[in-house]
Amino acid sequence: MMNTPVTKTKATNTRVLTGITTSGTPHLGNYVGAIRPAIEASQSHDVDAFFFLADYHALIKCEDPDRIARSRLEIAATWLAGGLDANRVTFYRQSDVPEIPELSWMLTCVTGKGLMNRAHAYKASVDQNLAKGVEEDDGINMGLFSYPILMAADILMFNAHKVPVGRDQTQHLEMARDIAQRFNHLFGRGHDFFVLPEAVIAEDVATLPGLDGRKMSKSYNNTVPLFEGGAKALKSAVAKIVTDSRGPGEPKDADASHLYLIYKAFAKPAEAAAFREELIGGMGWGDAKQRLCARIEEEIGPLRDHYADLMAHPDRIEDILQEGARKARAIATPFMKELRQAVGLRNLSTGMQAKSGQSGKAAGKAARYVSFRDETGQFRFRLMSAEGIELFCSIPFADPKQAGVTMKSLQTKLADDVVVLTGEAAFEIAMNGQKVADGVASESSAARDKVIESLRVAMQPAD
């Protein structure tokens, strides 16, 4: 954690970060597969929950500025009357706090254009351009390549332990933590700055068929609406549900029915169970549809009157987002201040002075330890000198955790207890006899020498 006591959460709370990207109208598969769940866990007496709305994120897709203004005004409205309490969450909007964007430069300056080539969504958008025999690069803005930093930015800002995601957001989460690694031990000097986020998946959260069958989805055009249009939008989509051909009196597959999953989502085991049968038991669908309608509108509707009445008073909603900006920036604030004393950007004067009162060893650089993803993807570290030269670098290794409980044990040993000789100008770095690092290669015996002096510089435990 970090040494700032306003950046740090309390001991016994875990802090979770959700973000939502504001590039459309929220639906009922989103309302059950993330804003429901989202916020009863919210509820939790030892979470410390903070919402965003991902509005930076959002320009990277949609160039159409009144279709995001909307965005960020329904969704909003939507998580509020979906129960979330302000007062108890930190809720605010991304563009609102800017020390996202400036730590996003910060951690865009230590992170590999490698790693960024692995992103699964550029690779998938390079792959669909080579399928349609256009340049690898057509259409692709940085946005998009650079979006896991920008994530990482969100959820390394504040120090989030938890970020609820679903499967294909885990490489995201992975990057974080790889950037964060990065950054921590360039800057960190003895202390990490950032905590390593873990990817939340909840196996258990209903993922919702649309009227087609598939994953209710805006890009699949098979959403029933959440809120807009009222019960009788909702009964109009809820009827073009897609069912078979068996008609009343017949038994129904109830477990293949999307009909029954939908249900499902809403209604008390019990309820289900019940519901369940009568299809087994031959209810025609067309009393099956009113059945789920009135089922989805019992717990929606309430919360349908009260969206309509923040969507009519969008000052109230702005009110409670500046609010929350206020909050956020009460703990990034004085958070990047430390951060830009540690990369440099430090103001003049106290610069000078902490000069002046240093000298010999401690008033330069020491050498550090840079741990990194090399191409393939393996996790590697290297040793860097007080002057910035490479001394060795370590062997890949598939986990990375296994790399830092190597480079951690290298840094408690002296130089002469780990250097092999190796050949007539060479050397490595074994530990328990198991090679664990090569040796920065050199012309000559004379020049090895050179390093391993430097090595023994660098490995000298501080005073």
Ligand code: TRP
Second form
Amino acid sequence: MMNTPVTKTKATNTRVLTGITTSGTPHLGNYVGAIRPAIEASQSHDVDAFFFLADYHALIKCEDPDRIARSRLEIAATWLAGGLDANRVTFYRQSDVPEIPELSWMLTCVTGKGLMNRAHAYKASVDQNLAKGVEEDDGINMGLFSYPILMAADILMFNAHKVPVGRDQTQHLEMARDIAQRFNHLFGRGHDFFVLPEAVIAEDVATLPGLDGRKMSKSYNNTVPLFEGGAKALKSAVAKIVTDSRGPGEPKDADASHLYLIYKAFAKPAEAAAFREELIGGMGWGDAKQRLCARIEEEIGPLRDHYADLMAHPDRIEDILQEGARKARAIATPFMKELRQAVGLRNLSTGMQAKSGQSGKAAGKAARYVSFRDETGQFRFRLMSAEGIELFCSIPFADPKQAGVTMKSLQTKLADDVVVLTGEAAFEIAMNGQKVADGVASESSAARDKVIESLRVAMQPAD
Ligand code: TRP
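Moving from the form predicted alone to the form predicted in complex with tryptophan (TRP):
Every chain and every other molecule in the complex is listed next, the one we just looked at coming first.
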């Protein structure tokens, strides 16, 4: 295991990446909804999979060190027992890759606070506080607030194309894309550092009901354990799954039964159909629970033995994760070097020369004036942003020299000296009280403000 070479990543392979927060014990819902499908997907030959333990994320909501430590071990053992092949997949702990928090900081510096204000997880906590009548940020730490940035760093660090997640994570993926785009735009100079990742929300993967019929989730305290507690714990949890009061012999509404839904997630279609028929035919709930247990046991029993073996040898898991960290860092370390260079954190002896040639906001691609003759033969000029977007267009001049003089003198001004707001969403450029250009039309005052913001950048002296 320790000597496995880094698997060469073919450019054509799809990079699939997902993280699991290490704050709990895996349950049956995690297995069916995330672990099993992810392991299956990782076996495809055109996929390079990155699975990691999101243990920095766990610190956000859990201040119990023993629970964090235990959960990391349990989750790692679960994935390995579930059939994850650590030779194929890059399997690592987030906290073993220091480039991730480093990238997270770089991304923090290009992320608008307003974007984070809109994050559902943060807003939900605020709403709960307001409902309780306490101060709106009560008990909310900065980790929770900037959680989506750390998640973006997890994903962008490895340029993942696809990120399998639950539906509740869709917004985080949108934010990761926004942040990636912003960074590419600011520092990319025609080269995109980051791939824009896509969320993969599995439609065909079952969401298991928990003991009370709501979605199985740690936060509802209604879970059936996967491996922990052995077959006994599985049995006693299944015994607690709610059913209706119909007795043996009475026909059951199979499709509405939680037992059937869980059974279906483990059985082949024909087996599931037979189970359904028997429920409709009057099978008692007690029998149905026994059958369900036996069916789950058939699949996870052998995995549980493997799990128990791994749990008894944490050093083996540690070795596997260390090797995973090595593979992950073989990608992250050189990439981070490139990113440090891009933002200006450079070796001083080479950094200054790099300035004009390398990427960066102010360097290289700059805003520019473009002169042209309009359809009536008059002389005009435009100011284009570094990104090639028109910011304003001059009034027509009959004399090209006059156009040139006006342009030259605008080049010595700052945007705020010459912008005049006109009406709701428009602006003009004026010097000495004389209009010299029209700002590009905007749909709203907010859009106009953005144009003016770009104009400020464009009219900034080059140094
Ligand atoms: N936020 C994810 C969850 O709670 C876990 C996670 C952290 C993650 N970083 C990630 C998932 C990166 C996918 C990609 O489920």
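Please read all numbers here as calculations on a predicted model, not as lab measurements. Positions refer to the first chain, counted from 1. Rigid core (definition): largest C-alpha set, two forms, superposition within 1.5 Å.
Participant: Determine whether the C-alpha of R72 shifts by 2 Å or more between the two forms once the rigid core is superposed.
Facilitator: No, shifts by less than 2 Å.
Participant: Look at E318 and decide if its Cα position differs by 2 Å or more between the two forms after superposing on the rigid core.
Facilitator: The answer is no, as the C-alpha of E318 shifts between the two forms by less than 2 Å after core alignment.
Participant: If the two forms are fitted on the core, does F335 show a Cα displacement reaching 2 angstroms between the two forms?
Facilitator: For F335, whose C-alpha is compared between the two forms after core superposition, the shift is less than 2 Å.
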